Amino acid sequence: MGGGYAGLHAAAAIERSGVPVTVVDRTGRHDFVTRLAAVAGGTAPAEDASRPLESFVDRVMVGAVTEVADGSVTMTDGRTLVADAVVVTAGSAPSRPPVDGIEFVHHLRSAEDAVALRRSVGNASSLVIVGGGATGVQLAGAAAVAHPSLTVHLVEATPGLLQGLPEAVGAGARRILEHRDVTVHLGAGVDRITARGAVVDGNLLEGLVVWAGGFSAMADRYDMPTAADGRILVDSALRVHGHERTFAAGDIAAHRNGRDDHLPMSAQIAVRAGTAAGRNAVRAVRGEPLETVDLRQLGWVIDLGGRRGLAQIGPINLTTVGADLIPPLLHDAIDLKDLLEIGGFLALRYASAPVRSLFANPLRCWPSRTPQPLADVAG
C-alpha cells in the first residue's frame, strides 16, 4: 500500500523472493521525493519528478485505501483486497499548522506539487519559503540558481538552518544560499499568510509562499495503532502492533534504532525499512520466523543545485568550499543505487537529468519495462 520509496523497495524485495505482489497506490506513479525541490525550483526537468509504477513493478492497482485490517485493505470504491500479508507504506503529508491564512500557501511533497510549483515559481518575482529544513533549503538553492532575478526569502523559526544536523551543515547551507542572494531569516516567526505573501515578525514579505515546515503521517485515518506523532506503532520486525500479517515502513511508521530513539522521516530510512518489511512479509507468508530489523540514520546528503551541496556522513561533514562539490555527486550515486534496487539495470533509463546527460546515448537505447510511453506528469 503506497508506491513511494518504502513501497517500491518492499515490492522489489518481495518480487525477488518469487512471491506475487501488488502495489496499491492513489496515483499509480512513483514520486522521486529527493528530486522534487530541483524540479520545483527549476534546476531539473518536470519528468524527473515521477514515473509510472508499472516501470518498476509488474502488478499495480490505482486507487485510494480507506481502511486497513490484518491482511486486507478496503478501497474507496468498496472493494476489499485480501492477501497473505500487507505492507503499509502510505508515506506522509505536509503539516497544516494553525496559522491564519494557511490556505494561501503552496506545498512540496508530491510530483504534482512540484510541477505546479515549478510553473508558479517561473512566473513569480519573489518567493517566500517557510521552513529551513532539507526541503526548504533545497528549494531555495534550486530556485536561486534557475531564476537569478527572483527574490528568495527563507524563513526559519529556530536559530539555524537544518536543525538536527551538525551546526556546520546548517552554516554551510547559509553560506551557499547567501552567496546566491537568498535572504535567510533565522529565529523568525510567521504571524499570518496573505494572498500577497507572509507576515514575518510584523513585516510583510511579498511573494509566492511555500510551506516547508514539516510533515505528518496521520496514520490514524486507517484506524491503526499510532504513536503521539501520528505514525504507526511497529515492533522490531516492522509488524504493526496487534497484527500478525500487516507490516509498516517508511514515513508512516514510527521507526526506532537500536537505542530505542525515534528515527526521522527520510528517504534513507524508507528505503531500508521498505526492503526489510518486504522480506519479513515474505517470511510471514511462508510461516518462517521474522527477523529483527536494525535501522539507523547514517547521515544526510543535500543537493542545493548549481553543483553545490552539503553532506553529513557519520562523523564527516562536507560543508566547506570545495568539499561542497562532492554531495551532488553522492546524491546522484544514491539515486542510481535506488533505481538499481527497485528496477534493475532497465530502471537506469529513469535516472535524474544530470546522470542522463552523462550517459545519454546508452540510456536512450535501453528498452523500457513496458512498451507504453511515459505519461506526462503535468497531465
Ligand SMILES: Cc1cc2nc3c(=O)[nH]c(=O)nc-3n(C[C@H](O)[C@H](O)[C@H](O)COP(=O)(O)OP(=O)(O)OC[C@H]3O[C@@H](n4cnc5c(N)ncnc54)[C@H](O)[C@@H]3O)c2cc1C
Given for the second form:
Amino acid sequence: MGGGYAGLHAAAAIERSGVPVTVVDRTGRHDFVTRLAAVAGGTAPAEDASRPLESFVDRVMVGAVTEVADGSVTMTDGRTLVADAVVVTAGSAPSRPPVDGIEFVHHLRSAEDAVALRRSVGNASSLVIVGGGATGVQLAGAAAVAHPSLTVHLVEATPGLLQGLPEAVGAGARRILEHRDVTVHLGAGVDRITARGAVVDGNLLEGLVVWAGGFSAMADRYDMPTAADGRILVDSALRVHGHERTFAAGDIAAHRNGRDDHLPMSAQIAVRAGTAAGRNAVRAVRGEPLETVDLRQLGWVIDLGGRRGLAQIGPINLTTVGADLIPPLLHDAIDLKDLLEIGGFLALRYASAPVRSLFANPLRCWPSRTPQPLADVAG
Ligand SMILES: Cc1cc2nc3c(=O)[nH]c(=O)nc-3n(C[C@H](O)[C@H](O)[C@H](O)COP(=O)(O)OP(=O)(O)OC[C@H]3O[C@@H](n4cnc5c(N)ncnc54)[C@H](O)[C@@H]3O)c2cc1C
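Now show me the form predicted in complex with this ligand; what you just gave was the form predicted on its own.
Let's see the whole complex now, leading with the same chain.
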C-alpha cells in the first residue's frame, strides 16, 4: 500500500524473492520526494517530480486505500484486494497547525504540490517560507537560484536552521542562503496568514506563503494501532502491533533505533525499512522466522541548488566553502542508487535532468565561481 520510497523498495525485495507483488497507490505514480524542492523552486524541470509506477513494477493498482485488515486492503471505490501479506507504506502529509488563515498556505509534499508551486513561484515577486527544516531550506535555496529577482523570506521559530542537526550545518545553510539574498528570520513566530502574506511578530511579510512546518502520518484513519505522534506501532520485525501478516515502513511507521529512540521521517529510513519489511513479509508468507531490523539515521544530505549544499554523515560535517560542493553530488548519487534498487540498470534513464545532462557533458560538474541557475532545465 503506497508506491513511494518504502513501498517500491519493499516491492523490489518481494519481487527478488520470487513472490508476486501488487503495488496499490492512490496516484499510480512514484513521487521523487527528495527532488521536489528543486522542482518547486525551479532548478529542476517538472518532469523530474514523478514517474508512473509501471516504470518500476509490473502489477499496479490505482486507488486510495481506506481500510487495512490483516491480509487485505479496501479502496475508496469498495474494491478489496486479498493478499498473503500487506506492507503499509502510505507516507505522511503536511501538518495543519491551528494558525489563523492556514487555508491560504501552499504545501510541498507531493509531486502535484511541487508542480503547482513551481508555477506559482514563477509568477510571484515574493516568497515566504515558514519552517527552516530540510524542506524549507532546500526550497529557499532552489527558488533563490532559479529566480534571482525573487524576494525570499525564510521564517523559523527556533534560534537556528535545520534543528536536530549539528549547529555548524544550520550555520552553513544560513551562510549560503544569505549569500543568495534570502532573508532568514530566526526565533520568529507566525501570528497569522492572510491572502497577502504572513504576519510574523507583528509585521506583514508579503508574498506567496509556503508552510514547511512538518509532516504527520495520521495513520489512525486506517484504524491501526498508533503512537502519540500518529505513526503506526511496529515491532522489531516491522510487523504492526496485533497483526500477523501486516507490516509497516517509512514515514507512516513509528520506527525506532536500537536504543529505542524514535527515528525521523526520512527517505533513508523509508528505503531501508521498506526493503526489510518486504523481506519479512515474504518470510511471514513462507512461515519462516522474521528478522529483527536494525535501523539508524546515518546522517543528512541537504541540496540547496546552485551546486551547493550541506551534509552531516556520522561525525563528519560538510559545511565550509569548498566542502559545500560535495553534498549535491552525494544527493544525486543517492538518487541513482535508489533508482538502481527499485528498477535495475534501465531505471537510470529516470535520473533527474541535471544528472542526465551531466552524463551528456561531464564538465558541467566542474564548479563555476558563482552558483549558476540551471537555466536550460529551469523552464
Ligand atoms: C520537499 C521534501 C524534501 C525531502 N528531502 C529529503 C532528503 O533530502 N533526504 C531524506 O532522507 N528525506 C527527505 N525528505 C523526507 C522523505 O521524502 C520522506 O521521509 C519519504 O518520502 C518517506 O517515504 P515513504 O515511502 O514513507 O512515503 P512517500 O515516499 O511519500 O510514499 C507514500 C506513497 O503512498 C501513497 N499513498 C498515500 N496514501 C495512500 C492511500 N490511502 N492509499 C494508497 N496509496 C497511498 C502516496 O501516493 C505515495 O506514493 C523530504 C521530504 C520533503 C517533503
